[in-house]
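Shown here is one chain on its own, the form predicted on its own, set out as structure tokens.
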Amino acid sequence: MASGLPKINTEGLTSFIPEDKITELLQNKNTDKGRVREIIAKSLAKNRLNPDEMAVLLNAEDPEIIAEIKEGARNLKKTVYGNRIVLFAPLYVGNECINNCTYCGFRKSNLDVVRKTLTMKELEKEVRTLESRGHKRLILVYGEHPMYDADFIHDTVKKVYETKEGKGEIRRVNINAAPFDVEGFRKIKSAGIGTFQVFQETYHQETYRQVHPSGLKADYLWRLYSFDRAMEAGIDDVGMGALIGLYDHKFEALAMLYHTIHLEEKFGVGPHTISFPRIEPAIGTDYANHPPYQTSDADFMKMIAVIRLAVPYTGMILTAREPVALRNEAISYGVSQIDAGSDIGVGAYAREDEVSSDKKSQFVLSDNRSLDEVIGQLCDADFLPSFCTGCYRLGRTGEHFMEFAIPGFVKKFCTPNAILTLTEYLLDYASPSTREKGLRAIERELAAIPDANPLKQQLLQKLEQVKSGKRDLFF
């Protein structure tokens, strides 16, 4: 494509997203227990929930009602993903952007924040720095602006992936980026991207024209059918999201899963993540401190649960915007990926000049552990941490992944991937305690397997490779 930003066309497009219908939906407080307690068991068989199930859930009040629909999140994503974690680390690239978006740190008009765009050699001493602590997914964020265009993300994400450092290596990366048009998918999918990211922020329309008042994203239908392009440009894995805080919680909860359905009717394919970041405070950014639906942390548990029921089959991330209780508590209610070590600012892994981080920051973290720091709990929590990628790189993406993630397959993948991955940063980047740990998670993960398995033999084998000094192995 050109340089630059693509020219917006949503000529004979309409939303796709109900708003009267989910008004409606909301409306309804009839949360019988057993109607409860038969949604839940059709989550629990692995179908993904109509908009009226889930609208009950998310009305559901009784604290009896709502430990019973945590509960079956919890027995969900278990049978789903089993005890692993997925980890990863979110590296700002640049924090230019034409866009006003009132709730950003990066909105054009905040002179408060400091601009940067990494520069290739920036980008390599970034990536470096991940690697030698351990990192083998990334997400690469940029801001909307036409520097950042398809080709620029292209030679981004190949210049990540040629980069090695000792034994690391990054062998996924993903992205977060203005949607494109779909030359400009096409030309980024070639890189070798896993996910491409793209939250609409608010599916409420009227709040999202107050909140987008100017630039490329005041658009709401161009970003709302970005996937749709992007699928037409062969990306077949996307990540949505919606910023908590901008409207109700539970109208985005819904309007998420309509997306989905648009997503499956169409394309046969749902998203593989769904995102829901709180907003945070951001520097020179007055209404991130104050967002006008800002919901209490008892909703945002709940509504995760909920969305974990609605869509058995999606990943679900949860960043280090939250502190680390909830992130923890909330692992065991759905959530399959987190970040870990993450610092925010554009530059700030290499710490190559005299800015701080926050001033180049979109918003603020609350999670500050390290990733050995990550690792060594989740494995104290009986969690199992993961950097696997065998998903992408054997082609069980899109389409294929729903084949096996809807029915629960994904897991005979997952586990033995994760132990694999896990055994490579314990041998190469842990502390003795998390080695120690680690080893120990690793264990019990064993032993769980039935000996009969023949995967089990494979498995140990491969472990014993890995041991031996060999790397990058997976099922």
Ligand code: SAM
Second form
Amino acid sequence: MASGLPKINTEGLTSFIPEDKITELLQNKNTDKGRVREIIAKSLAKNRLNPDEMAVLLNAEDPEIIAEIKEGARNLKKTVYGNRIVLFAPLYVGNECINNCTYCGFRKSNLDVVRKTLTMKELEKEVRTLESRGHKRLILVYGEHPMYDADFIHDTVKKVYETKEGKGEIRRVNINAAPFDVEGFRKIKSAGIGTFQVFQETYHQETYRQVHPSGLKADYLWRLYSFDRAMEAGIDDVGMGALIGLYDHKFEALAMLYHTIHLEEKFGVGPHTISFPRIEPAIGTDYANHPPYQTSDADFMKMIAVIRLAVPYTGMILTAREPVALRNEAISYGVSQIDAGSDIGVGAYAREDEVSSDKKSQFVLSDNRSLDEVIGQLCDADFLPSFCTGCYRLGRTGEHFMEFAIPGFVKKFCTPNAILTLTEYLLDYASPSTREKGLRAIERELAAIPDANPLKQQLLQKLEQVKSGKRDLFF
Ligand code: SAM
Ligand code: SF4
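Next up, the form predicted together with the ligand, please; the one we just looked at was the form predicted on its own.
Full assembly next; the chain just shown is listed first.
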């Protein structure tokens, strides 16, 4: 049975997060420049860092050393991944919740939030609205509630894939929901999901206990082993995360490395993506206005650069919780996916009822630009926005790893697919000014591919096909 809430069973499980060891590593403030350079070089030579090495980078306080760390992250991003940035939108399906996470606007005890679960009709309207703006990749988000069982999630994913508006379609659906048992994960996988995200929130057990006082989420180990169950169910792409502000951000960053190592050792593959959302204000949620471990922008940016170097083959996500300038800087350090044109109120895209979106939202967003604005500005800043779903569609899981490890992979697949999907967007949805900026970006990218490269001819042919109305072409 995949219906109802999963039956929690953590018998025989123990934590693989060595809290004392992490605390000890973070106490060693002896950051020698030579050692930092060796560690950066190890990462640039395409190796994952070990916890003691990551701790050295996290502990760096000398501005010159921090500048070198950021330069290292920038180099890695430039030389391996190029200037692509993948765009997606969040779609909140329902905000009912049985848990009481102290930081979240959806928690059960919050009477200020207006509860809402989309009907299939309403979900369809949300999807049509997003498609008519040009989105191709969504993440569906759910509270934790018996209504949102594996069958329900499966059916909502199917509905999203079936819904098509004009030339629009959603080509990859990722999920952020409570973790399931193996059977539940199997059911959800069968709907054709991309990544399943579960954020541990905090890896520090005592803090975890305090901020998750009741509900299924109160069980630390059940959540810590979510990806073990997901992978056992055949979900290869999992999205890890820590909510920054609950406990020391350096502890969380190192714990995510230990989590990565656990998955690598057990399943031969780490997480598909890593997220590090900072706590934002939320309706009726005083805790979120004063998180105990507020992380400054400077510390946050350093952490992002360090994560890039520590797990060089993992996708990194930074959402519209963060303001525009900070997001732009983070992209240059290796953030590979951002959301755009986001509204996180349940039913907010189609705006069919009178309740304002912020009364149905989990927290407040800082970047409120439309998808069109984001694309125009990214192109102006020499980035290449992408809606590519090629790897996922061709069953090439572990795409970040391939981008990283297979020589020429980015040039052969990722850049051409970014150009093709951006062209679709420019033709079908862009404002005149964004179209102009986008076409300039594409010219720039094409000019960088030598004429003698046979791939260029194939790409130009595919581009002609897109211009004459063909859609969804990829390498
Ligand atoms: N209910 C599921 C769960 O808790 O796993 C789905 C995820 S919840 C809807 C999405 C994520 O939002 C949480 O995992 C948490 O990290 C984040 N979140 C919760 N409250 C937040 C806040 N006030 N500011 C920023 N992010 C928050
Ligand atoms: Fe519910 Fe998730 Fe919010 Fe916790 S974070 S209250 S589980 S929606």
